[in-house]
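A single chain, nothing else alongside it, follows as structure tokens in the form predicted alone.
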Amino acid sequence: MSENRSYYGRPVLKEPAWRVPDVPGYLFLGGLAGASAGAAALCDLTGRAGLCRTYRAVAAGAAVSSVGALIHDLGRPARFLYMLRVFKPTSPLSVGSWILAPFGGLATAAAAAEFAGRARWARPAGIGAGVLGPAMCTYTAVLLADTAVPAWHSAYRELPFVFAGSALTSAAGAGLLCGGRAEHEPARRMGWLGAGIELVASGLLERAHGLAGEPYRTGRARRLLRAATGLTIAGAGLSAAGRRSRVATGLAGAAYLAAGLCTRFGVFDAGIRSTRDPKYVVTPQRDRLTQTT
């Protein structure tokens, strides 16, 4: 008998019904929108007007963006406001939903303040956002790590990093493509300092989990995870090159939101693939029994 072997050779877990682009670009979009959001509120705090407005328009459209692929993945706005009816803290799903929800609003706030000329209100509602950001930037990997789909599950320390550097240089790619070229400077720092945290976090995705990390090293996912790994790679060096060429500038920003793309579509397809082969279920199951016996 295989070790291996379930029911009929059936998958032992239900695949989750999330469908695609809908949920892989929510992932995005969010992180886009988080990021950007904590970039204006420190634009602002320190004057840089012009990338500030940048990103506050990027950060409002990325939030409505968002939460229109999650509605969309759902079926029917009321039922994401049945997700706002109760506050859970040990779900990630209502934390997360509580995060959205106000971060939308005020980044969209934020952003009509500022494009109606009312700096005074415009201010309060960008810092709020900017607050919110980190916890918009990461809570989507708690949420994918705390289900039972093993890729997720077993990558549970590394995911909220991967999300978080990507989230910076796909805010980084956008600031650098939108952005004045005399205040692209915050961007780039921001892109370097995003794809070095994406990197580590991704290589270590990678390998750090023997069976269960798998699916990342193979198939669709690990083409999707290298396309990543390569375009933050030559995003960084392109934005260097920037600074004496606004072409550079423009492919390192685009490189930056693609190479954003890929990480969240590559995540959600070796997560995926990890609930179709029993393998990724049966046997971490069985190693732990082993240890613990």
Partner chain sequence: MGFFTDTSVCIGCKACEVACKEWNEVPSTGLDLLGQSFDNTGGLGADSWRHVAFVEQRVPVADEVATVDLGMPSVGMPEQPAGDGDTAVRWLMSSDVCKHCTHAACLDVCPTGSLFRTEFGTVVVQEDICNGCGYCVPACPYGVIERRETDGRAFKCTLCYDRLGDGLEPACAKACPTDSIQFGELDELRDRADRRLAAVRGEGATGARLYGRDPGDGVGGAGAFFLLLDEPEVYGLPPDPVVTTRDLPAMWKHAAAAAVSVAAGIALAFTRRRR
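Right, the form predicted alone is done; let's see the coordinates for the form predicted in complex with the partner chain.
Chain alone follows, minus partners and molecules.
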């Protein structure tokens, strides 16, 4: 029989109803908030008061905006609290809501206490948020992968690491952009580590998975992911040059943050496109069947 038979070329799957920029924005902000909260907790424990203040503010701001983006995307925004009606381990969105709610609360509380001058109160809340932070960065990868969307599901091994690296560089970017000059060094190091993880993971993501991975290698997703790679490398390089130049530091920060956005929008776009053409669904399944019989 011929390849790629389909019903008038119509999609087999439904395209995700999630809106742009709400959901890719939510993925970016969640990663930024999570890594920033972790950084804030460590700044606090290692006596970097200025950078701690910056990171607490970034973590709280990004957490609150990510909740805003999530609520805005619901078909029934008034029913947001229904997310916490049950706890379902089989639903990454349920697990994620149960991470996001305490994380958002603690990050906001830590920032509020910090800016109200109650450092003693800020510390426990900040450490709590810092502990939940890494989970905030990567659960969103499971959120995407736990669908029938070919490009997302097939990439379930790589996506968490792409998001992990990207969250570290985003937080590094925020630190370089907003933090005080004297305390840039750890943010710089965080950026390099994050850039390393992201470049390796997204390299794997783009090369692997045969046909199901094709949407990452073509069209708008490819352009966005290429831009993310370029910006990440630029950020890493500029941040090194930034030891002597304020402008370079600022540019490095902006490049890292823009890279984080490009990564999320690129991954999101590839997934959407893989639901539109039935070949991404049918061909891998057909191959699986012919292999087993």
